[in-house]
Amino acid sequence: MRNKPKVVWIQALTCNGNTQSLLSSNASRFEQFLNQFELVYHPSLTHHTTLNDVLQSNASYDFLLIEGALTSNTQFLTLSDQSSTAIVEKLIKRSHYVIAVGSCASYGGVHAKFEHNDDVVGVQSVVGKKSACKSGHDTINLTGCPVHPEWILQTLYTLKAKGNIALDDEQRPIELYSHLAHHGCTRNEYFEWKVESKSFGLKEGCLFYEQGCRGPMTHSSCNKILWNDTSSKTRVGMPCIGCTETDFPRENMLETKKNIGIPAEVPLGISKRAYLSLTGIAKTFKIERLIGKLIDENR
């Protein structure tokens, strides 16, 4: 690939969030980014090139990036006067690589949700799994909402480097997404005794049980690459929502749902009847140091 590669990013059915949490990154990173890739196009941050210019020319382009569900619809959105769906399709075969940003690009998110058009999709159900694109490389999903920015920089970094990326079943990037939002979580230890958080935003207890968290089932780094070099949603005291899977959004996130006080869905890769064996043990345990605050400035 050529030093500089060049970038062009398609915002269709979006809340803006994940170009929102690219200008998040970490500044020396994105700094990097802008010096070592052109950033062609984008609807937001770039003003030398429009969109139909990116249309018009016969540039080849080394990552199209789409944030936002894709629709065929013209009624509900127009992007120089042609649906999002016709766009894509024009400059895949542009392209080299083809990357979904967030979880509404790579499975329509909530705006599949819309009972008013059954139109609304993700990349993947446009451009294929097999992609019509110039390396030939496979659709990239870069879930989340939004997705994490570094994970958008490691793709491009690693394309840029390799050539090639792997991925997992959901055609997300095995490095990133192999691990379980769980794995690193500050609250592991109450997870295994069963010490449940009261409520959001404390920093003791778990949040599985009674607050609806999803890290135990979520694949996703989030606590081991920190947003912002510093935290995640589960070190503030808030529930893991499961964004960056296929089932995403789901009703009733904040909530746990249970059978007769059982929880519906255990952590992956346990039965459910040994779950409840290992919690029932759990729970006839008392650790002190797990029940008052972890900072009690009053003692």
The other form holds:
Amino acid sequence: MRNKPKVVWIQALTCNGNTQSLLSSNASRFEQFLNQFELVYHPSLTHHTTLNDVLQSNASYDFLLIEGALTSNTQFLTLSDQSSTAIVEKLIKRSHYVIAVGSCASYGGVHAKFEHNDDVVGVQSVVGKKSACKSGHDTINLTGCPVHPEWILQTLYTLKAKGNIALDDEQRPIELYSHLAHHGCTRNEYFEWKVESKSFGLKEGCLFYEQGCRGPMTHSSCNKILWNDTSSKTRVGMPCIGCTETDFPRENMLETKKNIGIPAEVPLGISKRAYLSLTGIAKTFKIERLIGKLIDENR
Amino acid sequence: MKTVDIIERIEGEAKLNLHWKNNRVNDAYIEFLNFRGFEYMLEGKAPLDALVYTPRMCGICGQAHLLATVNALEDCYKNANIELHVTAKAKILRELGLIIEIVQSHIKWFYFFIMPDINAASMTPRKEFEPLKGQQWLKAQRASSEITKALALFAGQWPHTSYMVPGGVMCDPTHMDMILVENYIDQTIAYFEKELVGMEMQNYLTLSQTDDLKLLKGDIKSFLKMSFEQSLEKIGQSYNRFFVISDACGFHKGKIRLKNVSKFEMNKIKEHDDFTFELNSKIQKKEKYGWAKTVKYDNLFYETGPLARAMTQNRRFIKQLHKTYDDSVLTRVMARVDEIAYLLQTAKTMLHTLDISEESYIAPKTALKEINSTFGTGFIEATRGALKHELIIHEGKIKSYDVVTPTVWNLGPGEKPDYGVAQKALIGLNSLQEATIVLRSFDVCSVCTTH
Ligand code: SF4
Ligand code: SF4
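Swap state to the form predicted together with its partner chain from the form predicted on its own:
Okay, now the whole complex, with that chain kicking things off.
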């Protein structure tokens, strides 16, 4: 690969969230990225190149990054007078790697819930899992709504250095998506001993039992590579809504679905029966430290 | 003569359709051709799911949408006669989140969106403002991502957190978390002082005369030099009517039509779709030219956003600039930069009144999905101006959801002679370069315009 790989970023049906996420990345990492890669085109950022310039040139690009879901339906989206699908089909042939940035680009995401357009899809539905890009590398999905900026940067750096990245069944980089959002959550001990959070707005308790937390079923490194270098949803008290999984957005995201008081879904990799007996045992222990306030200033 | 240009670097894409006569624009249409249909998506959903959906209407203004949704859902309780308690702490943590979002967005907008164009059009363009490379561009990215960490301390992440919920907030920050928040705010104040205006913020906030522009240093000085060179104080004027929808964050709700701020009646805000595409493309009429809707107050177009807020709030410096230069590009940009200082100061005051020992969240007595029928509205000032959410709940589900975004106020379509706000500002200009800068001065966000 050239010294400075060329990156083209295009946007289709999107809220701009992944771009905002990228712009919120750690500043020295972002600056390093700008030094080591050549961002040829980004609709919000570059000044000297337009989408038309990119489409009309014959240049090849190392990375084609796509933010947002695609549609061939020009009634709902045209970019430079053509459909987003047509644009991607053209650019893919001139690109070495194709990366779907965010859940929308990966599988349609939120935008696929718009029922009046039955043609809202992710990139791989248009270009195939085995994509027709120059390197022959499979389409890479960086799911997340939005995707963590570090996941974008680490994927680009890895491909630059190694030329190849191992993917899971959903075409996501294994190293980034093998962890569950649950790993590294500061509420883990509460989860272990089945101490539920009594309500929103508390440091204490796990959000799995009432607030709908999907941490134990969601592949993402949100609690390993912290957001804005600082925190994560579950650390502050917001349940994980599973935005890196293909069933996002689901229904009733802020409550736990239960059958006769028992969570309808249990953590990945354990049978429901086993989980329930474990829960029963764990609940018999009363761990003083996990019952009271974590920080009691009136002590 | 007619020209059609595709405008990028506005958070999405728009088409600028200009009609020229004697080398001046004599008719202008702005087309937004991207539609995602959030209002339709929300129909039939559980009310609380709106907290997850609406921030995704706009990745730039997610906190504003979240707060508008929460306000609307809390209003649903009120209209169902169910008492709700929200502590002062929760309210502060919500508004603080919105303030941080606005501040970082203003920094980005100035350096990433408006300055590159003004710089490129200048006779003496400066390297430091060049996108992706220039030192000042890079510093702006650093400053905006730094202050976003303050938000992550109690919201978990940005963009796209849903930490606000009817009854309060989901987080429970510690004293140290909030001290850290203040540290990041102070750091941003230092950035503002050193890079943007070249003077102490407290001194900056005492400026009150047009002449005081001469005292400014830093990047604002470069901006002003380039602006006067390009006569940006003379272009971009529209109706000189301003609209602010909410008092949160210390703003003053009201409208200005001729001179003074006056109250408004919510029911005089009317949205229409005379120029807006139909979902069913078979019945499209030819006067329809984009996905944006039109919103008016008492049948008149009003400008919303930072300039409107400075006007209703009576912020002296901007009011004087407006007296001298009207609602021009220069005044509009200055109002946005000025708001950074105002909001950072407000954030400091809020932090000092925050009582961390209060509850973050007090559960409502009834869940929204158990309410048979109710309705609610939520109003909030987003980065770009007035934002309104309105919904009806029926049998525990969302029956309908309607959103009026700030960009609909400013960029919504009209037709000769009753032009929309930005449309009117384009009439009479004499180059595409000018038209692009004028359009950009309204901080165009196409995703938010059509939603
Ligand atoms: S995945 Fe999320 S952030 Fe990304 S475009 Fe879709 S809604 Fe926006
Ligand atoms: S809150 Fe969620 S992520 Fe954290 S421990 Fe509980 S289930 Fe896991």
